[in-house]
Amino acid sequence: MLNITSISKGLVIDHIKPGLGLKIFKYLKLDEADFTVALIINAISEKHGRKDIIKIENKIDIDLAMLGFLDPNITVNIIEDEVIIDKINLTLPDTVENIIECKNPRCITAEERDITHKFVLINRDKGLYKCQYCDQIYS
């Protein structure tokens, strides 16, 4: 039996789609952390069958838009004294910046290096985004 203790103060990123936990772990640079972190892969989930979970024994700033873009079903639990004091249910963000890049070779972002890659959500049900500069669709 695997036993992972609860955390006293920090964050739990829960309900991550199976297989996506390692990508989020690396994106948040948790492999460089000097505090306790746990990545649990393929945990049993009553709702979804399987899920990944990340436990962080520290309060850190995380990019909720990035997490919502990667998986809008993620829940972020904020822990104090081993009790959940806040639960944040993520959704697809209305805009994303520098998370994805435009694939249109004629887009200004392909020519100019210092331009922020900005995408606007155009269809929430299908998860479609449009490049703010050239209207290239990203799904």
Second form
Amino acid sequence: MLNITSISKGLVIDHIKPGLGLKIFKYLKLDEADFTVALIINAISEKHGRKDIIKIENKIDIDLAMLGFLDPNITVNIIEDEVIIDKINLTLPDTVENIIECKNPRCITAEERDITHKFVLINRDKGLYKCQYCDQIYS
Amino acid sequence: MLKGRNLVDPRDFTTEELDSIFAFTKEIINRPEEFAHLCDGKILGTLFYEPSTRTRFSFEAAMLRLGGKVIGFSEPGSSSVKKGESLADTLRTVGSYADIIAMRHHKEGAPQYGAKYCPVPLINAGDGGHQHPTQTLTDLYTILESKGSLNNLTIGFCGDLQFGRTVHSLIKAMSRYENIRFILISPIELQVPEYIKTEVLGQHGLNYVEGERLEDVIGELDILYMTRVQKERFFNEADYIRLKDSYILDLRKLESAKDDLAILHPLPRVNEISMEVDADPRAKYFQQVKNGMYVRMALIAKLLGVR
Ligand SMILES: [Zn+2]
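Shown: the form predicted on its own; wanted: the form predicted together with the partner chain:
Now the complete complex, all chains and molecules, led by this one.
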């Protein structure tokens, strides 16, 4: 059993869908970090079989809406003095901005510079979002 | 109150707000001279990123008949847009000169994006294959004028229902009225998109049927909305040959239609309605063109708050 040093003050992003850990790691620019960071891939999970985990020895600001959009099953644990002081369960956000791009080539987002790519949740059960400009559905 | 509002999507206005536009449209049709100076001193900007002479003329004629003036471009090649100006900057600039703007754009969602930066009311004059709300107002007014009500109607749409934005917009708009039944006539390949069936027709629990042949259902219709169906839209020649005649409306097919049927078409027509139908009192498509200008007059006046 692989043992990863626990952290004393920082964040643990847990229950990440296997394979998504590296993507989140890069999105949070943790490859550029000057503090201790651990990316654990394919850890054994009691609930889901396998999972990825990211441990961050620092209190950084992370976009919880983005994390929830990528994987609503993620939990974020906040650590102080080696104990979990807060556990945040994520959900699909009502809107996402500048995370995904509209695939409709006829959409205004394909042409205009500096435009915010904004998607609105239209069906929570199916995880369906639609482009706020052209109504194209993203799933 | 419509003063200062935008018209981007056909459902931006409530049915009550539409009623007020249609009531004013009727007043203008009855006494146009009374409103010939309603917009004196006001300027309409027409920004047509994609040429559409008919729609642009309709807006410009509407403003001129209200006593206002018009500025604009009919293709972006002749404007600063060619130099790479952003849509937001173009709207901010033209919005400093004009009191209201009508914009046709090739990209879908452009009016919704542009409205955030436009300092004056913005009217969507068509965005790609997405929406065409002023055509929808025109269609609704023509139906109201022909039938006296927007409720209790059986409406047939015939032709290319997949790519026709005017069809999508009108189905969305009509879905808000009472006791509406839709009959959708098209080749299998050109049926209305799935999202219209699930999101609009499905959600409202509306009564609709789909079919391939116009002559089978024409007798049930109160409204017949014809659109172009082009040969190249068919996947194979045999289907085209089998169905082509059933999508051409002629006097023989009209024999089994109701006496008070209203025939609409967003125009331009190619050959889907024979010329012999033009003289039939049920043909409303040229009246529809005229109504388009009057509806735009009413809309411009309401958004400017002069009425
Ligand atoms: Zn889009």
